[in-house]
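In structure tokens, one chain follows: the form predicted on its own.
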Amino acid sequence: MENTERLQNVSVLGAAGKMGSGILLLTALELADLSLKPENKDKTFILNAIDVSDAGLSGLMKYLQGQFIKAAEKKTVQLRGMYENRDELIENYDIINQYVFDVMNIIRPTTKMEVAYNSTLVFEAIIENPDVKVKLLSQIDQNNHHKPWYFTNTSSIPITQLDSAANLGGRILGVHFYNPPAVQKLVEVIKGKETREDLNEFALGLIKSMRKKAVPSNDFAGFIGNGHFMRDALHGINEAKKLAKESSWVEGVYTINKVTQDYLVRPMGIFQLIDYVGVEVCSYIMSVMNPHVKDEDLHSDVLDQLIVQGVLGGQYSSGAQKDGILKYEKGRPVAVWDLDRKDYIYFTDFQDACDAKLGKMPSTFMPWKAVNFNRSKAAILETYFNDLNGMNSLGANIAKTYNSRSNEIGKKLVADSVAHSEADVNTVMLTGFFHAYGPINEYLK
């Protein structure tokens, strides 16, 4: 089957869903964009929605109407090539709006799981539970003649796992699209064991045409991202606890964060960043990685308690970040929630004594938003840790040990052969966290 042939008809699983739609989306201006030209003008494209939700299923067409709009809109030069052969369609107006209506013209929005019987590439981007993916790729392989192709968006499941429970005979891959998928330039790239190379050659060059950049990991629970996401969200939970028998546990969460977040120079601390991804995620993913790796106990006692106290963090549909670990106001975080007390202590009650402790950053200190899209960021990285390389405070202290144990982490998975290289972890960080510099680093010592 041709690659165009395998395109005419795709369902994406989960289609309302954060991953889904970004997904769907990205897949549905490669098709339009496939439909118009002239080699395939007899050829109909299919891009089934699959969702469970009605409701979210309209949602999910307003937002699909309005992000077209401005694709056609940073376009339309090249869309005149596409459509000039249309007479009529002469106002860039014109061709924006024609550009719309045949985008959505191909996506097909159902709760029908049935649809994708006839597919020949199917998306799954549904809750990260191997249970649940195993029983509907599954379903949609016994019922679908055409021996589908499946890309699977886990970020921690093992790709070997769910071929094997679904007996998919290695037509499944692990395309993992980082969040938002269409801003986030990341997929990592999961074969299993069995994953047929002539997949894995069509989802690199898909990837390619939609300009995102593709980053083999080796089929390993949590792969490279969640592999160093979890264990540097554990070192961070860790380093909280011990900070705290010295004064309390809201202390030590602000410590950790603020050093996390301004001394290493990253876009956000490691509370604030379990709170995006969500407490509960964060916790199952440990969950699912830890019967996959003999030397080390991936699981938080304090990740558990705040579950059970119904502190979840996570994100609302428009974005916006709900109140974990940290309180947030204006999207900024204000407060911590106490444990003991079941309740938030803001940040004025401690932060003026957490911060005199910690002691004075370098005067070179500059955010990471200053930094990550300065062209001179090398030079401003390097002055700035050589001068906290020789400071001995507080925060300068745990910054040291905290970069230490990131690089740690991010060698072990070159040497448990999760990663292919150095440059792979360090890409995926770079890429996928938005970091200002790989984790494998000569910076602190």
Given for the second form:
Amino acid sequence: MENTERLQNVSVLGAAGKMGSGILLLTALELADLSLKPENKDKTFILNAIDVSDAGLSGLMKYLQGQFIKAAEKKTVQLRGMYENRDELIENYDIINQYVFDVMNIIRPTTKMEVAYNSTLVFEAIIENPDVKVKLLSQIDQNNHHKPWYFTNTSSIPITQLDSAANLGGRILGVHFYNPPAVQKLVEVIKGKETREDLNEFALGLIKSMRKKAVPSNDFAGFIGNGHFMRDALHGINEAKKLAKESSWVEGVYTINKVTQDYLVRPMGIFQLIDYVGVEVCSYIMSVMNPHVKDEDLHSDVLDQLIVQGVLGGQYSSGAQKDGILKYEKGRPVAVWDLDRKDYIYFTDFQDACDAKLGKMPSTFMPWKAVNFNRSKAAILETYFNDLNGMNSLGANIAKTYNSRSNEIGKKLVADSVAHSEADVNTVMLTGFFHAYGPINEYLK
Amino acid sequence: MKLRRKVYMVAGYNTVSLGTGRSEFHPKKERPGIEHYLQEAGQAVLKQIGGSANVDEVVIGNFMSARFNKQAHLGAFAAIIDEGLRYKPSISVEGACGSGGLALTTGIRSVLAETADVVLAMGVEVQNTVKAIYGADILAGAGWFKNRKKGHAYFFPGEFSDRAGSYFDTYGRDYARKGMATWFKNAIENARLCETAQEHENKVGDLIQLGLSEPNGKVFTDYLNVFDCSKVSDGCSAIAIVSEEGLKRIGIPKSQAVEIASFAQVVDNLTEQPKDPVELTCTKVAAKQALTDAGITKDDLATVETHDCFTIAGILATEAIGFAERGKGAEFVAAGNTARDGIIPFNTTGGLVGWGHPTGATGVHQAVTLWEQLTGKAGDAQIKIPKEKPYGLSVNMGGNDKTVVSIVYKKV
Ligand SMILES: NC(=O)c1ccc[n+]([C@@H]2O[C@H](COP(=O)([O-])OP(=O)(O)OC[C@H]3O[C@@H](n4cnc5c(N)ncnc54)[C@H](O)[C@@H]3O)[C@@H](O)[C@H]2O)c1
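Please give the other form, namely the form predicted in complex with its partner chain, since only the form predicted on its own has been shown so far.
Everything in the complex follows now, all chains and molecules, and the chain you saw is the first one.
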């Protein structure tokens, strides 16, 4: 089957979800641009937006309309060319409206899974539950005569496992977008043992056309991104516990979050990142990964305890951060959840003492925001880390240990053949997690 | 034609040119509407000239409030500026981005016709009501609508990109871009000296390098980058146009005013593409007529305010007015001749690229700047006006060199 033909009937499962909605957006724009090519004039393109939630689908369509308008406004120069022969479309306004209509016209929102029986490509982005995923995939495959190709967005379930359990005969590939897909550039691509090469190539073409960066990852639970993040998070939790022995959990969390954000020049501290992804999601991903790893226990009793106490993090549909391990005001952390008192303790109560213990930061410190987009990023980091290396404060020491652990995790991903190369590990952390530098670095000794 | 009666301009005022670049501007924050701008600038002039009782007539230049603000009939806003303007004559005039210039010539004609001794001339535009991509549709109204379909998404940048492209082909790309980048640099440096300028707070270090950024035809135009373009602006400018009797009535000494030595207002055919893309022919005709009628040459000018809607228009204006020979404008500018310390300072408060371009207000803004410079009121932006060169020239253009107003001002 030719690529264009394959894209004429696509289904996205879980289309109303965080990931599904973004994947739908990107795919819809892709199909619209295809449909507007003169050679495809007589072809119909269909994109089924499938989800169990009617309310979710209704919200999805509103979200999409806004996004399509923005996308059209950004590429009006090209659109004028694409609609050159439509004499009645004169002003940018006419052209943008027409394009938004044309994209929306491809999408069929529905709660009926059966529509996927006619699809030639199925993008799966439903909840991260192996049983539910397998059941749905095999149901579709048994009823679909086209031998469709499947992309799964799973964060942690091995592709080979999905393939064999749903009996897909190698017609499935991990295409792991990052949240939010519309913005994040990185896509991890994961072949299962039996995955067909033509499916992989087709995916790489599509990802490129969506202007994303594909990084291949081997089929190990968690792949590269979560393979690093989950271990990094566990290290953070353990470091906080160590500090807690001499002070308190609350102070430990504050301190480690500060060191990981400031000392290590990251976009956010490790506990804020756990909240961002969601405490339950992290815990769940670890539980899916854990049976597949040897010599390691990817599990955290602290996360379990938080979940029991209802401290979950995650985001509101507006994208605002929900309270989790940390409490947020205007998007900034202001307090830490106390596991014993079951309440938030404000930074202001203990912050000064903690900061004093950490010691002074090098005068060459600049926050992530000022560094990451700076043209002289490499030089700034070089100078700063050099200074930090020369220091023997508590803060500098925690940072050094943290960085070397991050290093170790990165190298292990290569040693275990999860990643093809150290460069791939770094690319994932740079593009998927917006780190200013890769975990495999020579900065700190 | 020589003026048969003495005409002066006095008591000018500019609001801030609001838009990207100004720290108080935020696209999502509520902003003043067209009424507020008219009130601010109008009242500021009235205060200087002894109140509305002294005003015989109001003229408001505006290009596209009917689309930007869904508001037409601006003349009848006069009474919101001051109750005393109710039941007085007031009109709005339109000639695309030359609307402000038309407000001035309309006021001058009234004084010459002796139907008014004091005219409140204003220009206003509030453009940030829509995103730039839709603003481009609206501004395209300055061209012939029949050409809109085949025009660029950013219609006017597209038109002037074509001119720039021709200039590149004829005289060399790098040569031209160097001149254009210098024009940009001068504009920003002058704007930094003027508190109302949109680029007043600009802190960029290497302006030449920024000005030389590669154009990207995929998202914008083939030959212009965004730094080659004037700004999207909200703003209002106002000034009083008065006769000798009018000056007496408002009680301001002549030394505080500038004399209008001549004015020219000409049009070209809107339905035609430029016959000579590397020349602003209509501008050339207008400037020549204005200088001739004033009985002076370019060498008598101390400063020029020209319509640099794009840096290439600034370069072409130095040629059209006669400072540089054909094809030599880029060199003339790159050599620093049009900078504030050059032989002929152009656009001393930043022009359209640096001060801003509230389209319908621009012509009046030029008059206010020249009045300030020739009467020593330009503050930090003040340049030296040599005794032997007591003149200033303005060139205000509508569309792609289709309506042009050129005025010669004389220090009294
Ligand atoms: N959120 C992230 O940061 C992230 C990042 C990368 C990958 N992922 C992966 O993407 C997938 C989706 O995650 P999410 O965060 O978008 O979750 P989500 O809860 O936001 O979305 C899941 C959607 O699937 C729908 N759904 C549930 N069961 C369904 C079924 N049987 N049939 C059809 N629709 C069903 C839900 O109604 C919901 O709209 C998971 O596999 C997750 O591991 C998530």
